[in-house]
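Shown next as structure tokens: one chain only, the form predicted on its own.
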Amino acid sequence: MKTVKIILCGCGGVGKEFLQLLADRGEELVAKYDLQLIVMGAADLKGAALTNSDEGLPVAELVTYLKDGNEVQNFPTFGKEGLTGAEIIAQGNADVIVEATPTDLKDGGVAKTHVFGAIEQSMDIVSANKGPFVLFYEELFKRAKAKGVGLHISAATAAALPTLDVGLICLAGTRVLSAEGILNGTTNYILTQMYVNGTAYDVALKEAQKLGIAETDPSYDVEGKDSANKTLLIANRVFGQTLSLSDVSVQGITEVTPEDIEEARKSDKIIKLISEVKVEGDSFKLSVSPKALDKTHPLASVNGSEKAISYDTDTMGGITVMGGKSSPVGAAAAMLKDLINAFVSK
């Protein structure tokens, strides 16, 4: 049986759900994959819980403690106030970090320190946080390659939708010619409401906010920024590039009107916010913009808050995957999947 020692950075919604999955499925992972996942440390803003025992932290007790509203640094026996994730990583007593802190797209935030620190300790990285990988991908990739560690970021690229898995694993050996995706559930919900019910953009947005699909400040989604970040990660991982956000042309949905929707309908088309990576000779074109799709297009039937990715290849033709839960549970499940795939094959 293979034992993998984990440091969890971030005990918010995604981090707690990740711990819950470990608590609920530990025996199943051993039986199915011969894989034992042990949490050596769990860090958050004010401190951490840490152990040096080979048995790891009592995960079931820890997740119950956290979900009862308590903070990790106060966890009996193991809690340590003021201890940081970076300090735990520097001890080198783990095989992998699971990065679930809030995303910071200005300078990478604390996740940048965690990720670079983990590479120095030759730890693999599993991350739902896209910040460091959007901002510093080229440097991270080079350092990780030199150290022989893996960067596993499917949870940062549309969460439960297996965008990277399909491109990297299922399409291995093909030449991927292009990728098109609906990578943001909020914008797809708004556009669906505008198409199905003739709802104005601002009304559809308010409905999405009431349902909890859109944030109080929805600009990150509706201006196309979230989709642009995910487009960049797909381009860099699947297409083997080291591009930056400045290489992505971005237009959101804020100027899409009911008249635009109706004009598309008359042509038997439907408007979707499409992320695209296209190979053009030796260069790559990355874009996010509203597009009127023919009803026969594989992404045309993706409705509501669902997401999808569609790849075109030279030998397998077109491959489309849609769905995937947009929630902390979905993101946590994507991180667990990355962990399993990373270490079962080692």
The other form holds:
2 protein chains.
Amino acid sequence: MKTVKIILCGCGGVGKEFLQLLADRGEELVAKYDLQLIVMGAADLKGAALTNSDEGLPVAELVTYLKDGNEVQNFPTFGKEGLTGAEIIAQGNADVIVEATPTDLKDGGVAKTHVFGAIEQSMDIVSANKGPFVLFYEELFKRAKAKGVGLHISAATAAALPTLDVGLICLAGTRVLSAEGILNGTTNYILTQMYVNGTAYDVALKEAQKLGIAETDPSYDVEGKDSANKTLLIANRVFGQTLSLSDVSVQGITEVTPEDIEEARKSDKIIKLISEVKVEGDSFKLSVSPKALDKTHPLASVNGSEKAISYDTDTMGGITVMGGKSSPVGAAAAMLKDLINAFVSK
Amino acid sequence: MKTVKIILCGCGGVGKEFLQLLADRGEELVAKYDLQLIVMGAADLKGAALTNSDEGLPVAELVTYLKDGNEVQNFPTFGKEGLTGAEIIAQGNADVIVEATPTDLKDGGVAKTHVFGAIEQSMDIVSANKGPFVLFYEELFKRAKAKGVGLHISAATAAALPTLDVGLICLAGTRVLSAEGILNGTTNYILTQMYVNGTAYDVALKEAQKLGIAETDPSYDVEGKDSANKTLLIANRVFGQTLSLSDVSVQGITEVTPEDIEEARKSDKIIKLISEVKVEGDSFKLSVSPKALDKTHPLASVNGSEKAISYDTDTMGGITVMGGKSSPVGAAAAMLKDLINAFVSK
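One more: the block was the form predicted on its own; return the form predicted in complex with a further copy of the same chain.
Complete assembly follows, chain above in first position.
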């Protein structure tokens, strides 16, 4: 049996669901994959829980404790106030960190320290946090390569929708010519409502906010930033690039009018916010913008808050994958998936 | 660099395209995956080409020779009349066989001998041939497991459409609750024509035959047999079963009338030939049958000769993947993909 020691950084919604998955299906993972996942430490804002025991932390008890509204540093026996994720990582007593702190796109936040610290310790990285990968990809990639460290960021690139797995594994050996995606559920929901009900952007946005699909400050989604981040990560991972955000041309959906949608409808088209990676000779063109798609386009039928990505290849033709739960559970499941695929031998 | 020695069984359309891929992108595979794929032997009906050299056969010359209409046993220097795939496999001088002989669903044909012989030699198996896996899965699986041999049958289960990769890799760690697929392009083409043009089944079939989409004897496709075979393989691989064809309830599209299609259309539905794997308690229900899908069903927009599969899971929700070239190149590319994923370390 393979045993993998984990340090969890971040005990918010995604971190808790990750612990819940480990608590619920530990035996299943052993039976199915011969894999034992052990949490050595779990850190949050004010402290951490830590053990040196080969049995790891009691995850079932820990997740119940956290879901009851308690904080990790107060977890009996194992909790320590003020202990940081960076300090735990520096002890080097784990195989992988699971980074689930909130994404910080200004300077990467604590996740930057976690991720660079993990590479220093030759620990693999599984991350739902986009920050360090969007901001410092080239540096991270180089250091990780030098140390033989795997970067597993499914959860940061549309979570349960397997954008990277499909591009890297299902299409291995093909030449991937382009990628087009609907990578943001909020904007797709708004555009779908505008198309179906003929509502104006403002109205559809307010409805999405009421339903909890859009944030109170929706700018990250509606201005195309979230899509741009995911586009960048997909370009770097699937197309083997080391590009940065300034390489992505970005236009959101705030200027899309009911008239635009009607005009598109007249020629049997539908407007979607499309992320695109195009190979043009030796260079790569990355963009996010509203586009009128033919009704027969594989992304045209991706509606509501669903996401999808289409790859075009030379030898396999086009492959489109859609769906995947957008939720803390979906993100946690994507991290678990990455762990299994990274550590279970074929 | 990892070097993998291959024995190719079958030099027909798929086998030739596989050799072509190796000839065309050998350097690319080294650069991208640090992987060198070497063909030690290539067998067909009347003989084989064989080498003991660590450089393998000259694949670029071989594929040109074969595409010029020559037979492999006459390939200068390396060809040997009467030498069989089974004999080459028995020499044990390879890591993997690539099985690309025509599928034989009566008794497995030569592929049965190849596949069981390869397991005996502890060689991995990459196969585009469904025969042995449909007919003898339980026995094959047990022997392969005992010998630590990997069975890689993407090319046999919808080829470039990554039915197995998505189920096994993209959904690792989830509980897969069900699978629904449109796994046969010919029948989907016929049903799409019936829906779009209101034509009768016979008319649509004849048109598909004219276009080369349906075979002269269409029974394998239209009676649902091809779909049933793929359904069985997906159930066994993704759901970890050892079921056989008698466990699949099969109904083809020959009885579907324009009236059925119109009736479905009235309630905003569309009829598709659906392969289904359902978990019911501890047992599995496998079926192939025409079903009227709601227009919002993820498979409802899969038209023409396209194929697709939808998985439903507990933690990631539903994931649908569609597309993939249906051609000898697509099947060859699926075999190359399996080779890369089987032998490149993570």
